[in-house]
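Below you'll find only one chain, the form predicted alone, shown as structure tokens.
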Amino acid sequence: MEGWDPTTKSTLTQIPLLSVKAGPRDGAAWTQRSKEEYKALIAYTSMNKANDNDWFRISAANPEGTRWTGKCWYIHNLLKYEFDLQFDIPVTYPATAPELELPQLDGKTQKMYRGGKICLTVHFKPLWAKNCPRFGIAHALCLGLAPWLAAEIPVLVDSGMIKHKDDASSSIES
């Protein structure tokens, strides 16, 4: 955690680490891992709300907990830009991080793969690999999606690639 700003370090230390090394194919162990994931997400969401930094909502989209959907948002110039968020838990999870997708932004930035998958390869994936299996969904949002939104959304807004939903000439509803 050397080199991280104090806020990121403080946030990360408050998200519970996970202990069960199990993926979607691991039956009862996956159920235990899912419970740990929910506890970490609840802790992260509660902490964000307490710090007036609420920026996402997600939930499992299927009973197995392998597909997740929700919304995330970013405030830029006092305007809220909201996006659909979705991802699948890979079968090799937790060794492989989930690929977070913002389908509405597909093709709008070079820091994204086909289908709206945000680019996390250079900075986040080595960190994930080093911390497997202790990192989970909450950590992916905190250390992957949050910095990506902070880096990309202002550039996309300022360049006109995305417009606020109240802008009558909007080409993307944000």
Second form
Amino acid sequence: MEGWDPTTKSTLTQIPLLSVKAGPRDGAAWTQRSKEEYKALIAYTSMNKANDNDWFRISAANPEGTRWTGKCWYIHNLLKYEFDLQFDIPVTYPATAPELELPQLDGKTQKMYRGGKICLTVHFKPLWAKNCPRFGIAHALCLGLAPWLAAEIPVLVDSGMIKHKDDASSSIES
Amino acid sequence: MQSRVEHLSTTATSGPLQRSKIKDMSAEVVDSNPYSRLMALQRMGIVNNYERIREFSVAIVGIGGVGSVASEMLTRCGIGRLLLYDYDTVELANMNRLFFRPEQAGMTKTDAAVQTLSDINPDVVLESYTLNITTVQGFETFISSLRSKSFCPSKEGCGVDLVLSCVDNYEARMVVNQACNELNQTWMESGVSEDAVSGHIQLLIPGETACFACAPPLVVASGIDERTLKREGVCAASLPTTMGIVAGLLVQNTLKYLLKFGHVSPYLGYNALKDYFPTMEMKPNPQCSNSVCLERQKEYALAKPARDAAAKAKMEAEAPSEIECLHEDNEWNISVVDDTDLQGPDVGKSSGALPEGLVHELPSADEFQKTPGSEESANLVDDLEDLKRQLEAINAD
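Write the structure block of the form predicted in complex with the partner chain for the protein whose form predicted alone appears above.
Once more the chain from above appears, this time first in line as the rest of the complex follows.
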């Protein structure tokens, strides 16, 4: 965990760790794992709200809990930039992490794979591998998506690749 | 000049002239026989029965820079059946690699591949699967298509002879590993580094060799400081050369494995900057995190007496020819030593020292002791539906 900022580190230590090593094909064990996922997400979301650092919404999009959809946002220069967030739980979960997708940013940055999958290779994948099966969805958002947004959104805004929604609508009107 | 233009226009208008299917592979050396140079392998004593290639089914997962070239090589070799898997479409950004043509941009990679491959060799049975194997639904289709024995009903095991993984990410490789462990299916893995200057191929036999989850994946060290290579802002580079070379190594190993000639490499690396090719063997990890791998290891251990007996019978059958090799004088005291026992008992070689030039791509999972306190949550909410509602309530705020 060298090189991570103290805030992320202290947040991370407060997200409950998971213990059930089970994926979506593991039946009852997956239900147990899902409960742990929810507990971690509830704790992380509540913590963000308490610290005035609310930055995402995520919920299962199917009863099996293999597809998740929601929103995430990032404040840059006092403006809020919001994006759709989606991902599938892979069959080999939790040995492999979910591939987080921001479809609206597809093709706008090089730090992204096809379909809007954010590039996590360097900063996140080794951590996930080391902490399997203790990390879950909440950890992936905290250690994968949050630092990616913090690094990418300012660059994308400053280079004009993305515009604030008010800005975009006014430019269409004018 | 005029005749040149005429020639060009006739070649352009003549259009797709597809040859008809050929029932039997002929060794006859005539210009019109697409298999004459392949059947010559038999005449030269390299391969015993080349024509057997028409009985084999090979699945190629990932029809990108490596997989598409591998599929073309196998098609030109006259393979019986190819199953192609990819969820992606052809883009102009792929044109720095081989195989796909600019006019195919927008087509799915599997359909574009079938279009080209069926023109090259209509004898090959082609199946195209446009799906993402890492999703639960895609995985089910993947497994059932590998199981299907429609092509060769008498075949033992599942419906394919070999699976080639030509994907570009760890997640998909782990999925191929899972499927092949479950089906007890031999497969080969291939990879090209994100900096495009190294690659590798690896043979994986469930229970017998290390599976992809037995140890963190091995990659070829580039030989220069990694940090100078991982340029911020660029996720992946690619070269047609490195990809073509790795596809060539992969299909060469495939042909040797299927047609039983030469030595099938268990692991072969390629470092383009130094033109260095490290090799190694990996035994399965008795503590592998993949439970199906452990089952396959157990089965393999149980079959050891039968394997030993077969090996002994084979040795005895070949023994007379060995005696002929003995020389009358042995000035230098040279003797042939059986090196199979030198490796010692089946201790997991997967962990520990790696040959020069190879490194692990990811760390191993830390040992994780369950603390007694971890059961404390028992008195809290423990119903999935309740937890879902709780999260929705927080989300609604």
